[in-house]
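Next comes just one chain, in structure tokens: the form predicted on its own.
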Amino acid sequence: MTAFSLEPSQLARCAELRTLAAERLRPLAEKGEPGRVNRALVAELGALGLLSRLFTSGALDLCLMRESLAQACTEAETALALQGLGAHPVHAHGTPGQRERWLPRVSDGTAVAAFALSEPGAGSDAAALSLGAERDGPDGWRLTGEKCWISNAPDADLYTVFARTTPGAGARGVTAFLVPADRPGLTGSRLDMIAPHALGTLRFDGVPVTAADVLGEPDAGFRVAMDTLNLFRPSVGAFAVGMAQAALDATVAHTATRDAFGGRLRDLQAVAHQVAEMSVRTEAARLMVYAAATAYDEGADDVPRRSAMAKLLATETAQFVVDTAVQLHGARALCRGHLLEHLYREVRAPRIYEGASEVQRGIIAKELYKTLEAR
């Protein structure tokens, strides 16, 4: 296998999961509630062994297995990436009696994880972050402040939270804290946001956490948060790539047989140019993040500018390409639940959270000139 092509036994497993997805978690994704945990769908990608793969599989499996289930459960998708991105710490620096504890948990769908980076003055710079993590005693620490836009909460049973353990020490300063959403002063509520998963804020009120929360060694915090996001940027790129082909396919079975202006929408040349524009895309942004993951999967050193590059890439080409077919698909696009009126809300996210594009575009940049003052 290279970066540019998949086995057989590969896009065997694509097909299966885009069938899995239709016929078992689709329908569980319906009956859930917007902007709450649906554990009901959580619970069933634990039961098909899809969580458990999360911990056992590299990169560009994570990256077919998003994207995948976002050609036909976007639901399913989110619900399986942040089960991935809030338990990674956890499996790649964690205890041994951390991992028991949770990992197990986490894998059969009984317990909901969420990955708490995000406040209201740090978004995206990520290092300059100030839930406060005041000493207490000598092998303990108080938490005190918000997180902000947070995936799973308040609804998560366990959250790896970033705390400034050194003040003014800026990344240096940063710790990793494994935390179960019963530690008392840990409380949150919901935002009503565009996107249909749950999003919340944390208040964290004093909440004790101790040595053997950490996660990793005390300071290097920012080191766990790059580790993760370096590995789950790519199949964020994985996701859209996965809406954008749904998008794609769902345009290409419309302009065949919508007739228009004397024929079919597809014998416009418009159209055809603005369908095959979409493909040409599609097509790049997905060989991309099979490049970056394949890269990250390998040990490559330009992984944190590829992952960038993916991520930025697919998520700006999955806005143009849900854009497009919306256009083309003209005001049943809009109605609500049809397919492109999910896409659309679905799709703006992605472009902001894990690191903005703009964010990339700094990183790939950074690395670029890196690589100059190393020669």
Ligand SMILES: Cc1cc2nc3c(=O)[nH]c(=O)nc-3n(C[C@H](O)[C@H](O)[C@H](O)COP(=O)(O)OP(=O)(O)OC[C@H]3O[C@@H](n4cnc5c(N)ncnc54)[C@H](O)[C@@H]3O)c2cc1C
The other form holds:
Amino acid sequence: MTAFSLEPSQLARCAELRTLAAERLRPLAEKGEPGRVNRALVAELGALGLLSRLFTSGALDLCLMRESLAQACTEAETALALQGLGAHPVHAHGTPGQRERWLPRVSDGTAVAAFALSEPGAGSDAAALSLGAERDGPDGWRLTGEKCWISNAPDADLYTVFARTTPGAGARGVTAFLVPADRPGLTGSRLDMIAPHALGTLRFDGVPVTAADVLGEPDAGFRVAMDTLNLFRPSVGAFAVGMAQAALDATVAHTATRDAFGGRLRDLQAVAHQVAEMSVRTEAARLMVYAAATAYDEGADDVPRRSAMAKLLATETAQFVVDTAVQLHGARALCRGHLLEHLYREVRAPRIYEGASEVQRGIIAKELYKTLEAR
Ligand SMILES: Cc1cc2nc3c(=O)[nH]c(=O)nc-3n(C[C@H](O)[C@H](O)[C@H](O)COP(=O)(O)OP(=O)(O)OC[C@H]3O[C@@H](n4cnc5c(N)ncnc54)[C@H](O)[C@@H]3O)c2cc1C
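Given the form predicted on its own above, I would also like to look at the protein as it appears in the form predicted in complex with the named molecule.
After this comes the whole thing, all chains and molecules, with the earlier chain placed first.
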């Protein structure tokens, strides 16, 4: 890949994914119940071989999958991303036994995964998490506390749970556990959010875990969380770019045909210039996402800065583009079931999760000053 264009094979693959999303995944998504995991959709993602690619692809391939699916079916895009987010810690840090038990089922879509980091008292400041893991015999712990805003909860089959094994040690006292949903003492409830996918809280009431459930090493779980988020951060940007492109395509089509003032909306310069602006910003965000993902795949040392920039620019851009698309469509965009009404609800959360925009700016500034100090 050059800095400016994808290979023809990558472009062909993206086109194929958009077609699959429109023809095979969209009809299943439409049958799903809002706020519930759509198991038929997850199974189809598995049958199409897309879930197994989560564990064999690099960051750029992950971005291309997320962008392409998001253009035609955000529900499929989110279901794919959440399988990756929940199960990547098992893939990258799990024991052979954990991997053998769970990864084939996550890949064929028969087991649904979730990533449980956030708590009522620890969101952006994830290292402040307090869900307690208290020693229970030489080989075990009991988990007590709460997780909230967990995508796929409480419907998921396995949770990557980050718990405090050493009180007062901040990020260095956190352990990642693989917790199957049927463990005694684990319950959950649904949250009713404007984001269309399943979200819930999890309650841990002395849930037993052993050394066999640890992902990575005890007290080294924050690294597991950050490794996962570093891989997924540019791909949140790719999701946003896919949504922006869908909103732009709809706006070009609409403004080209809508009658207004004796011509078409596109004939009004104020409208045409807004469409041009949407296009420029979407393309800039796309290039930054590809550059960040490529840097990740090449093991470059400026990945934190690039990933933060890509996520920040792409999610803020998508918000602008979707909002402008709503404006240029007028009232029809606000009807329930309209593509833009759906995107308007989808586009808001990525500016908050996996590091809010302000947190990304903090990372970018920190990296810039670090470079200065290293001179
Ligand atoms: C749709 C959705 C899905 C989610 N899915 C998951 C999931 O699957 N797993 C999971 O663990 N969590 C998930 N989350 C939770 C998400 O990660 C948190 O919402 C996020 O980390 C922010 O935490 P908070 O909401 O507690 O906000 P706070 O941490 O309370 O922050 C609120 C606001 O304060 C500002 N702020 C915070 N920190 C800084 C800073 N350092 N500098 C400047 N300003 C700052 C920002 O404007 C921020 O939005 C999800 C959230 C949403 C909305």
